[in-house]
Amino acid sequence: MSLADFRNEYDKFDLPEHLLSADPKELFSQWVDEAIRLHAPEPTAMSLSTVAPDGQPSSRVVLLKGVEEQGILFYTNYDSQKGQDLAHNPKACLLFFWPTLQRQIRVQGTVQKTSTAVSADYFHSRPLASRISALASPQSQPTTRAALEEHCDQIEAQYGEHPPHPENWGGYYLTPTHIEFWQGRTNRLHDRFLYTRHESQWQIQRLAP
């Protein structure tokens, strides 16, 4: 079958104006909760897009770890490509897509690092194997499987069940300036609403699909 002929109808839900909240965080949290409750695959996965110093954009999937007053929270290696991109340009975009719910959320904003204490608290809450791999991995750098496994073994032998929080690993808050909610509808007449931050207020616009 030709890819140009592939079609999928969007007919599960709608998003009428009267269901919109004044604060997009309420609708955001509702959609994330529904994705979890309705067993959407990887409900907390989100695509993070950054821009390198040469202007090249790149995207990768990270996991949502909190929705707080400071913003949307995720964790990573600060020396990774995304960490280097964000150090140069703190503007970023997040995209959530739940195909089984025919929904997506696009979030634009500026990132800032969490405090070391917040990063360390979360690091120490992770499974031991995840803590060891965070220490062992020179994220985004060339390596081999054998080198990674050897480094993990060395760290486990050195620290046992108490590996230290690495200084180059931690959290970011993305503080939104724009949040767009997209709900698939029949005949490609999708519901799209854009929240734009103006000082302490959010303005809402319906966008054409």
Second form
There are 2 protein chains.
Amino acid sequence: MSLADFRNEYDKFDLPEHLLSADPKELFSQWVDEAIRLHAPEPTAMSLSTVAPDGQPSSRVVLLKGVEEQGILFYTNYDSQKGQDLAHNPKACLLFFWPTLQRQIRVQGTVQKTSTAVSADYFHSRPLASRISALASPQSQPTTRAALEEHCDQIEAQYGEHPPHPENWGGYYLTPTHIEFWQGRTNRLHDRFLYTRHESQWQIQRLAP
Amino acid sequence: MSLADFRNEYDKFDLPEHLLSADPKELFSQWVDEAIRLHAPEPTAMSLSTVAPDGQPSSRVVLLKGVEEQGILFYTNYDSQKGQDLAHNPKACLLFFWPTLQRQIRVQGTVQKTSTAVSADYFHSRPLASRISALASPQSQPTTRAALEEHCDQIEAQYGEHPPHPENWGGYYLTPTHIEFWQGRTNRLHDRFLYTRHESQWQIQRLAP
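The structure above corresponds to the form predicted on its own; please provide the structure of the form predicted in complex with another copy of the chain.
All chains and molecules follow, beginning with the one already shown.
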């Protein structure tokens, strides 16, 4: 079978108008909950897209860590490529794709950093090995495996079970301006609904698939 | 369990230096083949990120349709939002994420349209219902379900089993400048290798996770 011939029929669910919540946060949380309950692989994984100063977009997977009043929450190293991109241009896109549910959610908006207290609280909730490697790894910089492992050993020797929260590691809230829900349907006639924020109101439109 | 506590250990594979091909296309094709062979859900799905004139990135899933001399191939409606973004800024990113294999591939580069002949050949290889809905759907424009279905019926009545290839529907080749392979590892010490093209040569660097 050639690559060109890979396609699935999307026939599991539909998204009729009457299931749309007035506030997209409700439907968003419902779809995340269903992805978890229906055992989608990595249900909280989302693709984060940012833009470099030369206009080059880039994407990578990050994990959803909360849906809060301030926005959709994720954490990273602020000195990473995404952190540098966001310092220059805070516009970002988050894309969820749950292939086993035949669903996507696309979120566009602007990010702001979480407070140091919020970042530190979450940092200290992570497994010890993750905290150590977050300190040891100069994210997105060239390195070697030996240098990384040696740096982890040094940090473990220095701090034991209490590595400090590094200043360059923390969260972002993405405040949505647009949220689109995509439900795969048969014959590629997918259901797509775009929520657009106008001041504090959300307008809903069906988009052609 | 709270969203903040969702995390997996990535312990299935590693990516040692000696498995890196000199040409990233080889490793790319190998990972796509393995995703297919190991039954990853939607193995050819990739997130395509583009940038609007106001600097807003956006992402959506498209399907990989070939890995060719000219680049990585996908098809779409040229009048869709992604088509409009790419007409203004041809820089794009493709992201593959295979959670069951704990792998990502990130590709950055510039797109160019395929020839009309290539687009038409592929268009005519698609299932009839997909061809009809491609003609019927003004992609990314506001619509109603009834209007879409009515338009499909009209096109079917007009063309039967031979709908013509629409001029606004076709392919793009993305020619990579950067390709990164990410293999999840334990304790978040993931293997990341970035290939950067310098004229016709590829330079390889390990990046800190």
